[in-house]
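Take a look at this single chain, the form predicted alone, given in structure tokens.
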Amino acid sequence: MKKRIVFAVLAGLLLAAGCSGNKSAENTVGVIMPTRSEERWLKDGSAIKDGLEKLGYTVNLQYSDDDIPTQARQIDDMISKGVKCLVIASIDGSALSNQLANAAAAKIPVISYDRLLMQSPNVDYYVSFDNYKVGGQMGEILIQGLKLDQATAANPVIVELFAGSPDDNNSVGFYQGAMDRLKTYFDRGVLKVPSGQIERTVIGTLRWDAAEAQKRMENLLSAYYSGNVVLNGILSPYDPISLACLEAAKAVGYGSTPGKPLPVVGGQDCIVASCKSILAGEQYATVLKDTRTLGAATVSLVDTLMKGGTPTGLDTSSYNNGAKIVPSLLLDSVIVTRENLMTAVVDTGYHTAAALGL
């Protein structure tokens, strides 16, 4: 199994740090997120800046808004202005090689934010969380959930399979992890997929789209779902999937019919929504990556490169992005449920009370 990293922030020496940040436009950072429109980049953004700024870092902040053109002109115009080091989250991991390069070129580093830069030799760093582990959960919260170690093949378990954008390459992490923690429910025979759609390519819901993933869940429903085939459960890679599938389950009685209890839901990102309806007994689980510590780990990273320090502590095995291996800050996850929400979520603060209409 590979190494797993966790990058600890202490507070007191970003603080002495931040004392002594040379506030002049040659300490400038550019960071690029992909879209304003979901409220984990906003988080994520919004950590980033926030550290940096208190370290006495110039921050040039940009919202892509899931446009690649966009995001590829951004980079472009903050590498003609003289920023020191880029942190980028892409909208295609692929797509930006000529920036990268460019970046290269001016000696900027770049540091891969939560998506992996994909087939270029000039991505310097990743920092992320264990996104095979994050798969596992996934995996593990449909084990509990359906409870999966009591099932049988004589009345197996019914579900179907959603995965991230084919274009992030997180999106094989995140597979990889739950294909391989629920393979053995699938070789007992106990875990069943009636429409039969399992390979990452075929379940894959391109830029994350909620919406294509309830369109595709309303079509399975209607193809698949008759009689007495009820779905029990669905593996899904992110909350407003999760929330978007629920919404077409509903739509044909689960939850509201009897016999048709709403299928067993996971997802990830501890989205407000999500978080709300679990405590509702809707959703059944998210796997929360805390942001701030995300963004503490990338502060840390950005301040050490700034100030001509050598990185310590990292994967250098794990992440290969067709080009290299890039050395990596991976961080660790936690399954939310309705049991732990309050001390996972809102006690850390990480939602508050009100924001969930506690």
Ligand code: GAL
Contents of the next structure:
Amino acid sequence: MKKRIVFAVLAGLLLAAGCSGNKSAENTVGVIMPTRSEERWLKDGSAIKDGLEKLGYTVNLQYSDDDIPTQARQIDDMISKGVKCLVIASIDGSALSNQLANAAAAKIPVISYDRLLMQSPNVDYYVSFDNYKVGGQMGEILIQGLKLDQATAANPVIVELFAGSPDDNNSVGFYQGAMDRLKTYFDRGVLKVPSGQIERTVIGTLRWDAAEAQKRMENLLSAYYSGNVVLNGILSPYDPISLACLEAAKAVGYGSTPGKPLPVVGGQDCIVASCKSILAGEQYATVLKDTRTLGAATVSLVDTLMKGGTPTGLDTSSYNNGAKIVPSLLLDSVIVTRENLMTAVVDTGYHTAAALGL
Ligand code: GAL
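Please move on to the form predicted together with beta-D-galactopyranose (GAL), as the form predicted alone is already shown.
Once more the chain from above appears, this time first in line as the rest of the complex follows.
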């Protein structure tokens, strides 16, 4: 009797182990985010993980410390562990072709998350915001904040320009969208860039590194703004870059010297520190790309693929990654200023009032 019970318990344990082993292999989704050190990717990672877990999937979520070989290794590791779908937010969009080929060989669908995976035919879907429109909003922020429609060529508005990481395809959309929106003001001579640094490759910020941007801003201020020239605005593609540029400007008296108000600066990602800065009247605005919506869209796409379905309603013309047009799901973003921050950010629960110190 005793023996029989022991046997039954053992058999039960083995069965349970076997089942859960199979189940987790069948059910696992690999999710890879570029870094833990930026607020948004933490939000993205948890939105996807929580959403997928609620649907019963097992999630292997990894962060790559902004290190390309680490990211490549993590993907290879997930493939060898038998994940059934991969969601990848790349560091360098062109650096993962071997891993993507391995995924394709193992018949694992790949979703390019937020940043487009480039130069590879082995990218199945792209889920992001409309990056060109986001760039347009960055331009719009300067048009509103600097009242460019009232400016004249006799008294031009002075700005400097910053772009995102050159190895991130999103930087192209942000830059192009912003510059197209601002073109008419440059053409009319009401907007000027004293440094002459305008090309995306010249104004880029590798790995979106705020410290690098701050150094560049400091250099620009000392090289081109030593006389009476006052910097009125900064095109910034990312909140930490905006805050770093504001620091550099403050360090040379902006915001505390008569005739030198803080420059008008936009941004992107709606991070807590920038929301606080906007409420304090320093950073002028940001672009909110709701990571919860992006996460939910991704979860639903993964769910469709895991069930063997075919996603519908995708954009099949906008995003060519150099090897193919990648079917895309593109969401809308929102400009956030002091006027709508409470309704757009706090009331929607994106950040709590307490997180913003309210
Ligand atoms: C971009 C992303 C932005 C911002 C930036 C820095 O790819 O679209 O929202 O997060 O990376 O992480």
